[in-house]
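In the form predicted alone, a lone chain appears below as C-alpha cells.
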Amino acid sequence: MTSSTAQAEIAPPSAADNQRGVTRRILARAWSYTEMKLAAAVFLLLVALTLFGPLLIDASATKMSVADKFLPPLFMEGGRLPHFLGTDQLGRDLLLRSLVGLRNAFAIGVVSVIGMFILGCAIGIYAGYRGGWVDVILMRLTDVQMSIPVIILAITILGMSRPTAVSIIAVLILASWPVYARVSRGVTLAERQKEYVRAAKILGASDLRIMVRHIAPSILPPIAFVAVLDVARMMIFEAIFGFIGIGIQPPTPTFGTIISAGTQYLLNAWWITIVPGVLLALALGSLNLMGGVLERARNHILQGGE
C-alpha cells in the first residue's frame, strides 16, 4: 500500500461518520412520534398481507368462476367463504386480487425509486462536483426531462408495445430521476467547498472516492423523505397506468385494472372498486405520513434539536 493510499484511507472519516450520526438522530427522532409508529405498523401489516395473504386464502386471483360472480363481502347477506370481501364480475376472489395488486404496486414503487435514486444522485453528484460545462450540460438535460409529463412519456413508450413490469419501471425511472439529480447537486455544491473535501484531496483521495465516500452520505438526510413519498407517487402512477389501459395487462391483477373494471358495477357491486381503493388509500396514507414525519424530524435535528 502506497503512502498516499494509506493517507487517503485515514483521511477524514469524520465527514461520512458525521452524516451517519445525523441520519441516526433523524430516524430516532422520527420514531419518537406516535404518527410514525402508527404509519409503520399499518405499512408493515400491509406488506405482511401481500406476502402471506395469498398463501392463506383458499382461492385464485385469476381463475374465473361464473357461478361465484358478484358475491358480496362476508359481512353482507349472500357472502360466503373463502371470499371474505366478495368476488368480481368474473367470480375471482377480490381480496386476493387486491393483495396481489398491492404487492405488484409495492414492488414497482420500491424498485422504481431505487433506480431513480441511484441514477439521479449519480448524475447530480457528478454535475455538482465537476462544475463548469459538465454541470451546465447535465442540468440542461435535467430541465428538459423535467418538462416532459409522466403520463405523456408513459403513453408514448408503453402504448407502442405490451406493457410489462420492467417497462413500467423503466418509464418511471426515466421520468422521475431529475428530482434526485437536483437535490443531490445542490448538496454537492455546498459540500465540495468544505474543509474535509479539501483535506481528502491533499491526502491523495481520488475524485471518485471523494464523491462516493465523503459527499454521497450527505445526500441521504435531505433526500430520504423524498424517496419515501416517491414510493407512494410511483404506486399512484402504476394504478393510473392500469386504469387507462397501459399498465400490466390482464390476467395479472393491478389496482388500476380492478378499479377500472369495477366502475361499471358501482350500483350493484360497489365492493369491486371499494376494496382495492381502501387498500391503496391505506398504503399511500401510511407512506405519506412516514415521509412527512421524516421531514419534520430532519428539520428539528438540523435546527439544533435533540
Second form
Amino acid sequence: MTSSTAQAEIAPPSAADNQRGVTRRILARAWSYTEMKLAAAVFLLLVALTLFGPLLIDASATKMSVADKFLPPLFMEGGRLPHFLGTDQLGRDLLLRSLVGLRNAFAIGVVSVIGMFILGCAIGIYAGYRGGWVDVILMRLTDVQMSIPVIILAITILGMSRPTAVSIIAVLILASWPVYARVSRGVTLAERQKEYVRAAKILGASDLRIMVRHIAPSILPPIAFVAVLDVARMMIFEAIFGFIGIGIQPPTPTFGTIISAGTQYLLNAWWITIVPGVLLALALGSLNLMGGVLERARNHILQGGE
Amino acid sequence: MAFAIEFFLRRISQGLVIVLLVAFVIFTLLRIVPGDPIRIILGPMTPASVLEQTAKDLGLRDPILVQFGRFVGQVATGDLGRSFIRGLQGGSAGGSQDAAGYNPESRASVAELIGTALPYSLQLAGLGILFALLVAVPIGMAAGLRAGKWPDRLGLYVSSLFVSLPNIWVAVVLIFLLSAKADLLPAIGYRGFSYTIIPAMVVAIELSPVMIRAISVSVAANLGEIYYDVGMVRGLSRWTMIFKHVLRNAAVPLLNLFGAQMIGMLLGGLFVVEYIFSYPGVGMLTINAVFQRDFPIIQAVAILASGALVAINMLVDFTSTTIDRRLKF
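Let me have the form predicted in complex with the partner chain next, following on from the form predicted alone.
All chains and molecules follow, beginning with the one already shown.
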C-alpha cells in the first residue's frame, strides 16, 4: 500500500513541476508589459483605499446631513473638506460611499468567481475524466444553464426575494459555472490521454487522486488567469443588480444604487452619478487590463513562445 | 441536402429538450421563490378567503408538476396565456379595483404583449449590432493584421476600456452629455426612431470589446497558417490573400462567437438598457413583470429567449459546417 502510493508520486511531480514552470513563465511574461505594472499599481492603490480610506476620512457613508446635501466635489467651486468628491442628495459623502461600494463589489466579485471556478472546474474535470453518459448528462446540463440569460435568472430569483450578498453570489455562481465546466472538460479530455495520467493509473492511483492531485494542478492555472476578467464582469453585474433594485439593499452603498438615485438629480448635481462611476470604471479597467495581458502572455507561452 | 435534413432533425429535437428544461427551471423557480402573485392581482385589502379561492381557481395551489404539465399543454397549442396584471389596453390593472373578483378575460394576452414589444427590441438590437460592427471591424482587422504592433495595442486598450464601462453608467453619462446638456438626441421612452440611438450606443459599447478581440485573434491566427505563406510564395498579393482567404477562414470562429457569447450578452444588455431608458421592448416588459409577479409573461419570455439562443446556435453551427465541411456536428 505504502509502496504503491510512493511510486505514484514519481511520475506526476514532473508534470506538476513542469506546470509550475509554465505558470511562472506566463507571470514573468505578463509582468514584462508596462500595462501590467500600471494596472497592478492602480488596482493595489484602489484596494488600499477601500481598506484604509474609511478610517482616514472624517465623514460617514450612511449618515445623512441635510445641511451638506448636493455639495460638489473639491475641484469644483463650492466644494469643501472633508467631502473630496462631494455629497449626494442626502448629504452623505460620495467618496466614502463609493469606496464602501467598491469594497462590497470586490468582495462579491472575488468570492463568486472563486465559487464558479471551483464548481465549474470540478464538474468539467469529472465529466471529461469519466466520459460516457456522465459526460453527456453534465454537458447537456451546461447547455440548459447557458440557454437561460443571466439577467432573466437573476431578476427571477433576486427580484422575488429580498436580495442579500449571499443570494447575489449564489445567483452569479449558478449563472456562470458552465463556462468553466466547458473549458476544463475540454482540457481534461486531452490531458487524460497523456502518459503521466496513464502511468499514475497503472501505478494504482485512484480516480479521485488522479483528478485532484494530477489533472487539476496541471490544467487549472491557465484557466485561473482568465478568471481575473470574470471578477470585473461579476462586479458589473453587481452594479446592474443594484441599479435595478435587486442588489444589496440600502442603506449599504453599492454603485448601482448610488448611480440610480443620482439619475434624478442629473441636471443640477451630475457628480452624484458620474463621479462614482469613474472610480468603478478605474477598478474594472485595471482588472480587465491585467486579465487581458495575462491572457495574452498565456497564449504566447502555451503556443511555444519564450 | 440529406446532410442538412439530418442536421436539423437532430438539433431541433435536442433544442426542444433544452427549451423544455429551461422552461421547467424558470417555472419551478417562480413558484418556490417567495412572492405570491395573488396578493398583487387582488390588492392588499382582499380577505384571505378570497385570495385562496382565486389562487385555487387559477391553479396556483396545484402541485408544480401538474401546473407545469398544464402549462406545456397550453403552450403546445400556441397559447402563451394571459397576463396576471396587465389589462387589455396594456396598462397595469390589478390592485383594489379587482377586490370584488378577478376575471382573467380582462387581461391582455401574453402573445400580444410580447408581439407589441418585440419589434422595438429587435430595432434596438439591430442598430446596436450595426454600431458595434462599425467600431469593431476596423479596429479588430487592424489589430489582427499588425499583431504585436501599435494597432494591436490599440485594440487591447479600446476593448479593455469599453469592457470596463458598466452599461448603467455609460447610459447615464450619454443621457447627461447628449440629451440633457447638448440636447442632440432624445433619451427616455419612445416617440420615434431617434429614441433608439442612445440606447443602441450603450449596447454597442457593451458588444464591441468581444468583437474586437475575436476579430483580431482569428485574423492573426490565420496569418500564421501555412496556407498564407504558400499563397504568398505562389505570388498572390497580400491583399488578395487577406480578402479572399483569410477573411473566409476567420469567419468560422467569429460566427461561433456570435452564437455562443454575443447573443447571450445582447439579451442581457437589452434587458438592462431598455429598463434604464424606459424603452418599450421585451426587456422592460419582463423586468416590470418580475416586480409585479406576473408569472405568465416571465415564463413566456424565458421560453422565447432560450428558444432564440438555441435556434441561433443551431443556425451558426449549420453555417460553419457549410463554410468548413471538416467540422462535425
